[in-house]
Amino acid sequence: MAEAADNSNCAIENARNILQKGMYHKLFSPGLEISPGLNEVYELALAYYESKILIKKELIKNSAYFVKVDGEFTNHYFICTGDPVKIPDYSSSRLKSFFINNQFRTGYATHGLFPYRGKFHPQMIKAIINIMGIKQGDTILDPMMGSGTVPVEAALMGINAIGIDASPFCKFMAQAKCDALKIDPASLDIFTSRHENLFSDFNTCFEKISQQKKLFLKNTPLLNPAENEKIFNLIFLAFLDSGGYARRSQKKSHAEYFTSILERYTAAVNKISHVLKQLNIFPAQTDLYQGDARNLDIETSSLDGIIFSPPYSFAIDYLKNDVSQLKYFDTEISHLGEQMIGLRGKNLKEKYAMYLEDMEKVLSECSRVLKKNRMCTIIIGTNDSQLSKALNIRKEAVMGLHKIVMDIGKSKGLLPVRSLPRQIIGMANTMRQEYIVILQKQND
């Protein structure tokens, strides 16, 4: 009996010691403090890879999931701390809590400008850039850049970026976010102080954005043309953003939303400008274009890395989603639909067949422009529900898009390195999971 009691006490003591120590000491070296709110398996995996791949100096400068390294705060900590994204008082408590709870994941720097659907978590992108071995001075490509998360994050890390998207609105939005990293807040104040006049000019002039910009630059000779253009991009993005809010909520007028959203944009510029000066960070070059991911105008074997998220077949109609913004751009919307991957085809089955055909071309181009041994990361969802309807088969029999992408990649010389599942929050009825698929080029 006494021996059994002793064994029981030893087991309890052992359990207590294990519970007190936790698991982090097994994953991370002493001196590494992870960012608050890190609670998903894929985040722990990316943090672990960062801790093993980056040296101490790189962890402090560019790591995504650590706030302290041997007692020294990281750049990511300084970029993300302080007041979160400035949210108007009329915003819902749910929206306010989202930005507070996700302070280190999204919304920092200029990522919070314009709430674009299907946008990456910037923190995740930063970690992926790190674990792909991309260093300062290298060049990364996002051939379907959407709202510009990859080029913005790369610029903050000292990595040159090329961004391409078929949508002229996406190109404009990404350009505005990249430009905003380099705007002088004092120059911006000159314009935001007259926001009522600016709104009136934008709202009464029904010209395309190219004409709006010409009029703006003609009537604002205060600064040099390059600075004026950056400021125009930011203010007009706020105009488009506020128009969307007014249509969705109908609680306030477009003009009222414009005032509050421009204030939020200005606060974001002021904050990131101050932090970059304090950290002595000079954003790297970003070259953004409207173009076709299936036919890249990029030199063969010239890039150090690629990150992109293709449409999850036909899960989201980005053309329909952006129609109110696209009307300001010099592109025929019907012609644009013929260029956007996932939209071509008359019915679901034809759309899916054309999607696979297009993805073959995209991955062939990615393989062509990537340097040997360099990596290409693709973030892609499963979309089993829609594909089962398109193919007229059970959901359980649908081959995941991530597996299809890996098979296509193999045929183009891009071999799988790692695949990480990530839960999709807020889209459970459509897709429950997406995958971070990392491929490596094996040949030239």
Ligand SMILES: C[S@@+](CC[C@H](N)C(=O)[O-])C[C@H]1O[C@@H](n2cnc3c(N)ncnc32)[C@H](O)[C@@H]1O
Second form
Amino acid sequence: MAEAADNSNCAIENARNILQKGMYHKLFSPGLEISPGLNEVYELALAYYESKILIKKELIKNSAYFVKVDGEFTNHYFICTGDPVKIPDYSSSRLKSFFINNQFRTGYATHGLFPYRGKFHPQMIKAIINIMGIKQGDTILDPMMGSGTVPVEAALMGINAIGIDASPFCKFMAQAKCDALKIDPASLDIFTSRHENLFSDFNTCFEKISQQKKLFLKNTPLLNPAENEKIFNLIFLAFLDSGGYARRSQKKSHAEYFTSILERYTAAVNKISHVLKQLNIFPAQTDLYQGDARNLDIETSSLDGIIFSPPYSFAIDYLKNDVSQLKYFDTEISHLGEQMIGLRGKNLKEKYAMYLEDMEKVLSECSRVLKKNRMCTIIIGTNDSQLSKALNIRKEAVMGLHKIVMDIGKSKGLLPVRSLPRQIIGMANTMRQEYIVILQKQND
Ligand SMILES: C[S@@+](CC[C@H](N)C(=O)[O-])C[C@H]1O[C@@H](n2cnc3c(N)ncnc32)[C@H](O)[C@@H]1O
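The structure above corresponds to the form predicted alone; please provide the structure of the form predicted in complex with this ligand.
Next comes the full complex, this chain leading.
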């Protein structure tokens, strides 16, 4: 009897000891403090790889998932803390808590400008850059950069970036976000103080962006032309962003949204400029283009890494999605439709076949421009329900696009290294899971 009681006490004591320690001490050495809110399996995996691949100095400077290393705060901590992202007072409590809960994941630096659909979590991209062994002074490519998460994050890490997108609006948005890392807040203040005039200039007549820019530069106080252009890009992005809010919510006018969104953009520029100065960080070079990922104008074997997320077959129509912004650009929409992966084809079945054809070309180009031994990461999910209907097969029989991409990669000399599943969270998403697929270019 006494022995049984002893055994039971012993088991409880053992359980208490195990529970008190948690499990992170098994994953991370004692000096590493992970960032608050890190709670998904893929995030823990990326944090683990960072802790194993980076040396202490690199963890402090560039790690994505740690806020303290041996008592010293990391740069990621400083970039993400301070005033939370300034969002308008009338925003829903859901939106407000999203930004607060995701303080270390998204919305920091200039990532929070313009809510682009299908945008990466910048914190995840930062960790992927680290675990792919990309270092300061290297060059990385995102051939389908969308809103520019990869170039913005790379620039903050001292890594040069080339960004390409078929959409002129994406090129503009990504450029505005990269440029905003380098804007002098004092010059921005000169412009934002006359935001009412700016709004009426932008709004009075419908003009293409090239004419809008001409008018802006003509009416502009004298700064140097490069600084003026950066500021125009930022303010015009706020104009497009506020137009989207006004159309979606209809609670306030475009002009009212413009005022508050410009205020938020200005706060973001002020904050990141201040932090970069404090940390002595000079954002690296970003070369962004409108172009076609199937046919890259980039030298063979010249890049140190590639990260991108292609459309998930025909799940999102990026032309329809961006139509109200695209009308400000000179490109023919029908011509763009021919370039956009996932949009070519008369019906869904044909669209899917052409999508696979196009992905072959994209991966072949990625393999060509990458240096030997270097890595290419693709983030991709599958629109199972849509595909099962289009292909007339059971949902379970739909082959995941991540597997297809791995097979195509192999045939182009890009061999699989690791594939990490990641849950897609959010009520509006029809997909539940995507994959971070890491490939490596064969040595020979
Ligand atoms: C999933 S989104 C990328 C989002 C991006 N990762 C971000 O963080 O914002 C896919 C992008 O591929 C672009 N795209 C589609 N076809 C393309 C092509 N042939 N060449 C270059 N970009 C293309 C679309 O315009 C869209 O911006």
